[in-house]
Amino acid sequence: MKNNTRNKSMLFVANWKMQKTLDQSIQFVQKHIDALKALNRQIILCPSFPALYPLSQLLENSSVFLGAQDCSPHELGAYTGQVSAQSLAEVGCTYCIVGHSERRNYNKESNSEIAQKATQLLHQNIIPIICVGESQQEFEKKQSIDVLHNQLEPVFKVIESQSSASTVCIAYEPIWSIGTGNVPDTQYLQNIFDTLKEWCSAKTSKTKYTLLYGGSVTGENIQQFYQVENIDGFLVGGSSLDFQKLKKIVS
């Protein structure tokens, strides 16, 4: 029963990434929408750009909510093939990923940049789902805590700034783990998450922290990420694009 009502308060992302066509991505939803409803869990779908108001339209009035995968970290202005927050608040998102360790590889993003795309959202009342995680040869030089650190001290500062009460997802995922079907184990999760606790802890008592984790997650090892305390919810991949292994994760 614990596990049962733990689980029912979770939160569980659907990272589609750049997996489904704008087709896909609705014709997804068409044919599960009612099953993901009576799923009766919190689940939120990122798909691509193009997928944002079909899915929205979808999904209206529903428990399902819909999610980004990237912002601009700018309010306006001239920047080619950006997307700012207020339109994504516009189109119904409710969340929106910053911050995930392809966009930190392949464009090159900085903390600070990250940082201000979280600014962003907050101002449009959308929720940041901002992802860490240290690369393969961090991990093993043990310096996994330090890069979490100075991944999220921009982060942080900007919450702080806040003059209103907000709500975080803090996503980590190990980049050695995403989409490897290596795991960490669950006495070294447990020490990541109760750091993360104690930092967000530590910080205004404005803001509600939501602890996620990611990387490799499918309905074989879900159990154990249960017996980790702290996380409150999961960031899914490769394993949301299939609503079968999707329910299995979920329920």
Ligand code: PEP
Contents of the next structure:
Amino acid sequence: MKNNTRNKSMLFVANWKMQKTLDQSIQFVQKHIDALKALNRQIILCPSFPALYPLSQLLENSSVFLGAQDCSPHELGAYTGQVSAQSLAEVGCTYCIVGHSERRNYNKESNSEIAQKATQLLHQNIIPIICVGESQQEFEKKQSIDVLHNQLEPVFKVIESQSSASTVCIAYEPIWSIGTGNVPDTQYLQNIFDTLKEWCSAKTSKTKYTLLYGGSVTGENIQQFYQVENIDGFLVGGSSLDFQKLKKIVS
Ligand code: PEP
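Mind pulling up the form predicted in complex with phosphoenolpyruvate next to the form predicted alone we just looked at?
Every chain and every other molecule in the complex is listed next, the one we just looked at coming first.
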């Protein structure tokens, strides 16, 4: 497929983490909403929780989508500090990141908890963006495929048990690449994405799987990822905070 044709259908997820305050998130969108729309690409902005509602008002009727960075594995109840998938739906989220390596690391999230989060999201018709990826040590020991298998197995199980058709994004993010400037080589990535594609194609449900790459993506290195088949889009951290950098990646 020609790069420019492929680019049109690609998904670009901006994970702002806790890097922008509420005011900064609002100002970013107010300033760049017209330029974001003009890019004519599938862009998803994922600010922190307090910014979701104001951004949903600003993005209303636009082609730019809203995503959260996490949700509760529970439906509702006495879970202080957690945010339900239902609230995310009510606030206008169409996507939600779950299982980011920073949450797996700092919040000790397990694969089964992440699968529960994905279930809650699917019940609310929110598209889960499920992050998976190996550590530097696992990469060096050539354990990446085993790690991905272990991370995805519980997720596949719950997704495949859903009766209705859904869309699920799987974001391959090698931990050693996040925020480091180090990116995997093309051949290595091709093997990973061929494997992920094979696993998803073998599933029998009506689920549509979209495969993303994340880890130090910039406007300077994006071209090399287009050589890898089966990458349907990108999850971008650092380079999504600055509009000009995001624009360079997306366009
Ligand atoms: C991320 O944290 O999901 C990420 C991809 O970050 P960065 O682009 O900064 O490596």
